[in-house]
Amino acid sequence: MSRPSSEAQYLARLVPPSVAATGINRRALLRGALGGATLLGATSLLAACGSGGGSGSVPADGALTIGSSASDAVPKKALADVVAGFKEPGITPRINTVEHEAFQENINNYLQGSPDDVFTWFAGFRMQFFAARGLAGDISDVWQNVTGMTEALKKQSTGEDGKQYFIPSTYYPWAVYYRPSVWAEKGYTAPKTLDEYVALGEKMKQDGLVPIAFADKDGWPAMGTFDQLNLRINGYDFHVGLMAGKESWDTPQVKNVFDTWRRLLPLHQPDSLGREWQEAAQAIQQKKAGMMVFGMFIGEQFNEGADREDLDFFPFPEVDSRIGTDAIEAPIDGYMMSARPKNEPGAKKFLSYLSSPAAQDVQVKANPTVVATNSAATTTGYSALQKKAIEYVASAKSIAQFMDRDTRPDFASTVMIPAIQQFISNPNDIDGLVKSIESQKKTIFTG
């Protein structure tokens, strides 16, 4: 699919297709930063920590509960530090942390049960999905006093009804990550084309390295590889159309994505369906693997200091010169309020605090694998990796979120997770695979 023929058409594509917007470019989306899952699972893991209720008044004990998927050590500490900085008389915040994958897998039932007052979630389509179903609270009044956020970030926080339901906090780019020290020792250079990428992988094999660290036990990590290939092979417009259910999966374009991926699979770390992403990232950290297609939070598996400083990335290489490499993924994380919070005033005060430079400064200091969204956030202490991430995202012409954020969550979790895992197990029946995906897509998107 060709690129937009006009500036306005082009700019309109920088937010998910379900958000009607024009006049927004990629620099507008993240200029603020320049300045500064299965949904049908059991509910018990999440419902047990919920607050329930919904009186619109502050509870007698001032309790404010925060449902968090930040279960890994680095983001968990970062959120704890942010909450510790929230000083509001009469409000006592309490974090209820649930293992990251379990949180995502059970989010639908969690929100329909007894959710916490505030919970961690994602911008764009995934936010809109729950807002449209009345499972998230309107925080438009909070946004009236938010400063330092671009209009594009506000649009990423806006539901289909024009109201705001999300506070953006941080973002990070997906790319190909590696250890510069290992590459310098071996004499490797960043590949610019897919052929160079494959040749580098073969050289890494000869040198005793796993070329591409890879894990998909949890279902979502491999989505990133599909997205990178689809953006490079078919371009941004086709990619967002496919995610929105407007393009067919059983087309030559999608078959080409899987066929290209099949060519790359021998370079991937084997037995990926039994491995979590943290283990794959540790293969990079331990210098056993040469590179990994992942988000910048791969750095969570590196020790603070010199170890983490020995981490860099390059754009996923070019596959088609007509498409190029100017489309990237940079997911935005943040917070939402449940539809009926027990402590609504406290929740809104906390969300307002989370939007502030002060809160985001604390978060990115504790977790230097992400970048703040507020334009007034301090960047003087940013690592080289964070600074490079800002420049990388700002230079992109088109920005996607991620497969399970740019499409319906029920389609991502019930169709695409098992489909991609099936492909990894048996990459030789692409025709049958895409026909199955398309059939299920039609049922979900037209149901």
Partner chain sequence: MTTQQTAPPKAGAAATAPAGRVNRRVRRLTGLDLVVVSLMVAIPTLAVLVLVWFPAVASVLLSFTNWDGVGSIGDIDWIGGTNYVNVATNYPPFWPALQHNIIWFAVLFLFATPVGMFFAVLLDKEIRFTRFYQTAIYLPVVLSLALTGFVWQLLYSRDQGLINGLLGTQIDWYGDPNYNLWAAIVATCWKHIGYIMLLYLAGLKAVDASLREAASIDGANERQTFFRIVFPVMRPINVIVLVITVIESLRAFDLVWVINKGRNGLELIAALVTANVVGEASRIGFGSAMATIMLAISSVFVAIYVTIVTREERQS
Second form
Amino acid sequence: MSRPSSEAQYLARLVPPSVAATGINRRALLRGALGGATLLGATSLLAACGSGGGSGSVPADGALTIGSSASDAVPKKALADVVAGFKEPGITPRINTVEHEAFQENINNYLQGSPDDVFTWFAGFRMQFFAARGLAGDISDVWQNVTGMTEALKKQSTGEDGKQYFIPSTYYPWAVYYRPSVWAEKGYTAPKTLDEYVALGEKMKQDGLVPIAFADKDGWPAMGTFDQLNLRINGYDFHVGLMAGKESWDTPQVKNVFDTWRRLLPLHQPDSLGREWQEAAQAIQQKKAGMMVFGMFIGEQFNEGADREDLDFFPFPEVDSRIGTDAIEAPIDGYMMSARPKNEPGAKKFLSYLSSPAAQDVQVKANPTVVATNSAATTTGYSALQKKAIEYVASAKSIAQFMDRDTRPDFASTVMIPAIQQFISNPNDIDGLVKSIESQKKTIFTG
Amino acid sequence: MTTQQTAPPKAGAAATAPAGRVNRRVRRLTGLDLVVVSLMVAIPTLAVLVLVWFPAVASVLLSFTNWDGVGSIGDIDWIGGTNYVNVATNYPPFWPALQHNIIWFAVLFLFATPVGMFFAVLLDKEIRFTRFYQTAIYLPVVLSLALTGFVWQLLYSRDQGLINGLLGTQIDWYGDPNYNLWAAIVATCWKHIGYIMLLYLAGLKAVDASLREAASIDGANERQTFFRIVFPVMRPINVIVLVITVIESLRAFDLVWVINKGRNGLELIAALVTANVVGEASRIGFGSAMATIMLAISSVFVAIYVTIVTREERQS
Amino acid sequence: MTAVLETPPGTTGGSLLPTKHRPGPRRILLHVFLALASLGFLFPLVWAVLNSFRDYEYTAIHGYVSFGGFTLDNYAEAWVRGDFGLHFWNSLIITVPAVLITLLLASCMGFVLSRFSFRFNTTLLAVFLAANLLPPQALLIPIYRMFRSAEVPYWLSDSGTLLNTHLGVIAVNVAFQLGFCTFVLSNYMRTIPREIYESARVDGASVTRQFLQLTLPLCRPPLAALATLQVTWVYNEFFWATVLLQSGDKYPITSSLNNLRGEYFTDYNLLSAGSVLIMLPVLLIFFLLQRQFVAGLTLGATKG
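Next up, can you give the form predicted together with the partner chain of this protein, since the form predicted on its own came first?
Once more the chain from above appears, this time first in line as the rest of the complex follows.
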């Protein structure tokens, strides 16, 4: 059942961690107001420049390029369908797909080089980081005509300067995923607490299953496990402060997270550092593994139809009853415009289309492992899993994005990826690990 | 950055000294000829200076800044040697990477090089099928290192690889940090041995045949001839092979990058530099500090190499 | 490899020692050893080729240490899914100009270095040669920024800069390969007898004519060998293309490997088919022009 009201509630809680942590300070508000006041003047000025300048003009053939990191089969087709549904005379969109890891790793150079007019990206700090460096195009005017997006979503799309730089498209929750058919056969029930979780894992081991499918070759999937544990053990506020560089890593709280994880590691699929997440997901799909801490896009590795319907999730179990389980992760994916698009009018029309329920319906239909952000999107065709995802997110009290979206990209990629991989291969030196993370953090969060 | 991109040494550097040259002075040139000659020198020189030497110097300068790669170069803050201090004391992957580079070099030099030399000695003889043998051993040299990584993955894969299939093991050769460096080095050796064999084959051909003849007349056996006569004569090529091996070990990149971006047991300096300057991270100053360390190490050996191969110019 | 390139024109290979042996047990042992070693070296390639013809479903069930399930489908699928037509074309339009320009510039430079002597002769050669050996990662950022700010006409680049253009990749490849080619060519050209130039000069031939009509024709052997080597090297180049090109549709085939992995990471048979397709051009060149390689090895490397 679709419940727009509860979805709106969900979206209302989607406050960017950076904003939630500091509150919107007066300077940002002031800047926002100033931005609004000068908007009209600025656009007319831009228009004047545009007609004369070479790069501001629209390509004669109406070409509109879209840089896409959707290289896996399911999302790739989804974007192709969305673009096919964009029928605007005089604009010919073309998708440039780059393998998603490569796209993300290269984003900095990509945006400074010759980026496509529109490109796929993520909400939150990871968007603001590039917006603040002048690498993203201001699309506040597109937002003026956007309907069906909550104020919270708009905040997630807003840079530090109060302007909008992002069009949300879809989101998906992180949780523990499993196949109900396997669980029914073995008589498993979803664990509520960490102890039950461990007990279930031990039982799966006895039943010849790999308890927790696990992969971290690409460095980011294991961040999800850290986030879940940190949210359960230390709560949302600490997590957000840690990601923002405000809390120290060399603390009993963080050590506790790694220590708990260390106790769980024997239940994880071994040799995870050489495995890509798709292979781990297939261990679930092939019923070789019992469960996996992952995002809902795990479903991409399932075959359409009955196979994919045999997929469910439960919230990561409670670790500390004082903290509970009402903080979750539900990252938002969407689109941005580059700072100097070759076809700005086309890009804005296209972005406006992307925010529409029509486009999001097409996207979600082709990729049923995500949920549309627009509250007017049709939810009647949603699978049971998608409906559950909406409810799950709506019932959460606070929502984080994901480690590599909630913290600085340089910290996430050059410090946290090696650190977590180091932990996985040698989980015994937690003191040394957090000390090293903290001392590296200080060289990066200098501002 | 592949083995092939190193200039193979002049095989018979010592053996083929050019005949004495009479000075051919530029000053004889006049008019159009002078213009043409100037252009012939200027264009290639400019290309090399602008696209290789200037960036090298710029990298060294950037290593003393904290630039994050965004915005104009004018906004850069100079922070002295801070990056170097951080690389050495506050970046856990650095020392393992350096160690891996050294292991990489040691295996290539102590294993692949003697094996390549051994094949060269065997195949230098006039035996049947030598063309086939040479071709087989040399064949991997024409493949890219990136492709080498893929081809070997078919043997190394944990669940689908041949090695585990035959041994009945479940080792993740590319993923397990206890093994993956060695797995990658084996794949590199596969290419490197053929390359070394080529160099020595050329070197052996350059050894004066009369030397061996004399040795065999004196009753020396093959082994004695090789170690007492042939090997010493090939001294220049030995040094060049050493230098090339050092440089290739330092530049090793493609293979680990396609395997796992040089993480988790496969850290190499070149991969760390790339991860810091190319990735979403963009720690340009920090990455450049590591690049400068690479430059410093390689320049010592580049200098040795250039000295050897251009020595004869100076003599002539 | 370079031995041939130092052969003066007109000289033939030195006589090889006649070392005919009667096949004794030692000789047979040697052949067995060499045959095994050769097979060992060929094996990874043979394995890739073999599996590229096998059905994934079959090997998934029977394991790879089995026989059967042969098919051609992997090739068709790899070609389409990997967009090989496009990427091969990209490789072509990077490799051919890069090799031609490299050889032209290297010939010019080598000609001047060998034909005339001036004070900085050796220094220049050293500058070129050393450039060949520097670690490319160390030069990445400055080159990247240079390309980004280098404005070129829009008909050359849809971004207006050298970044994300094949032109930029060609330029870097040329600069990096120049050192080696210049070195080889100048060594070869130095063996051209001075008298030839003297008589040409007496006949009033300009430097340009000497270069075009005397030197270049005489340099056909090293040029052919270098062209063969350079084609494989530039074709195999991975790093620059990967970092300087940003649109997936501009990648040459070697760099598109990584994209392919994302496409079919677990279907190793498909991956094999893709790998075989990628190595096909270099193998073809290798076998067709092996004479160039082998000649480089064996032709008259002995002194005299």
